[in-house]
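First, one chain by itself: the form predicted on its own, in structure tokens.
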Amino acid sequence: MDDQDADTDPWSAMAHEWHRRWGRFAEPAWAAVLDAAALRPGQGVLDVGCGPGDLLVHLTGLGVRVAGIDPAPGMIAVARALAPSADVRAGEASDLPWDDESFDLAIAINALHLAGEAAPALTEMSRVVVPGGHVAIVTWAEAQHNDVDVIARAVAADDGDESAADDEQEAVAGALDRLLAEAGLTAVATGLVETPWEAADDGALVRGVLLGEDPETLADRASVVVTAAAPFRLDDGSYRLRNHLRYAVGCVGARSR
């Protein structure tokens, strides 16, 4: 990825941060996914939005057949070479690439929010997953149940947008229950994962929530970060900030012929 890449595309300049700051974030949610499913050695799973590979490389360890697909380049080269094995395609979440009936378990993790609509990209990923297999979708729970949020509107309000303080996530928990029944999906598990994260310092801290910004940006934004985090300082330094993802999981009916 060259320049002019990384200038047009935010997410594929970002990619080797966000494996190393944010990469595992979600890994309480793998764990209830895949419980959830019923995982066994040997299935297939899709994982939609992929970003760098790291739920990648924990399936591999599994034993399952993987895949991954993700619409940003950079993040695509991060999950190839962390994942040689996976079978990592670039694409949009709404027209996946591959043949009717390919997987076990199609997930998407805090990824069909960045898809547009999230109907198209459900309907594909049950079209890819075997009658009887699973769709699973996991997003950010509402922001009163996240450290972070906290930083997140003391920041934007320091930018003068006191809309962002507002919670537009007040109702995920049912949001996910529609999107499962409105692709004909039968529930079979849903609930809420507490997803902490640490830094180690006020560095770690600044850029691991500034993602993305240029060094100019984080260094103007940093005193406002670290003020708003010192609820979550403990005693040698570093932060833990409790966040929570909300998942739910359906089973793929069979289809007539």
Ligand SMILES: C[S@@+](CC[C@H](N)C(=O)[O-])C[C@H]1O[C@@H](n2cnc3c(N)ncnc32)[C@H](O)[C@@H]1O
Second form
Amino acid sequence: MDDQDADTDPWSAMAHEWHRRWGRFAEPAWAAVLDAAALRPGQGVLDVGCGPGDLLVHLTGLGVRVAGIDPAPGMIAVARALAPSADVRAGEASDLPWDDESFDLAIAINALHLAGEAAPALTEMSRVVVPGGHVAIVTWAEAQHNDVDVIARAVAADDGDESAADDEQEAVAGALDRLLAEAGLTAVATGLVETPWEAADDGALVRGVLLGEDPETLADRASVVVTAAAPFRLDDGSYRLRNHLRYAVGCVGARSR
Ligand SMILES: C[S@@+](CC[C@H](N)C(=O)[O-])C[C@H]1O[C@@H](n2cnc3c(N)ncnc32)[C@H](O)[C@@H]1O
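So that was the form predicted on its own. Now I'd like the form predicted together with the named molecule, please.
In what comes next, the whole complex appears, and the chain from above leads the way.
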């Protein structure tokens, strides 16, 4: 991948590491969403922004028909290897290459920024879901709910980026509700779910928190990360960060033909 590709696709290069360090991080949110959607074996699920495919693997084990889409070739390669029976395609959330009413549930986890990308994506996700089916969006909760943000702010402050510390808290819950309503979906469940993240030692902490950074940056920032993470360090030298995701599940109504 050349530098320009790396700018437009920062995800491909970190596909394996994402799978290893963050791949099942959202698991408690998966459970909340699948429960709200009352998913049954034999139904079809599309994971939008599927990344390296950890959710696809989980869904395959539930006996559902599984598909995923992601724009990053590196992510797609890992997802196809991990979930060979899934229909994994390259593409964007705003232009899904499936027919209308192909799935019972379309879900996007930490894949859509709440501004801009999410509204057209939700419209498209609704299109490929059958009436009575569900569309779900999961995203990071507001910073005050996330230990990892304590560390991110320390790193930003060390960079001289004080604006990161002054940012107003984004009202994620309100944004999710609004997005569902704007897409014509009836909210059936919304919530905040705790999603802890663990690292075995200092090295795993630094590589996980600074995923995607080059080796020089990792070495430069390691002490800032370890110092900021001190409150989350356990007696055995490992770390446990309490973070949260917010989710919203909407039901697709009948379509006028
Ligand atoms: C933080 S990762 C999350 C991956 C996976 N959903 C998970 O929970 O582990 C974000 C993913 O969204 C993908 N992505 C970015 N922009 C996207 C878009 N416009 N449509 C679909 N996926 C997108 C990235 O390529 C990346 O794989």
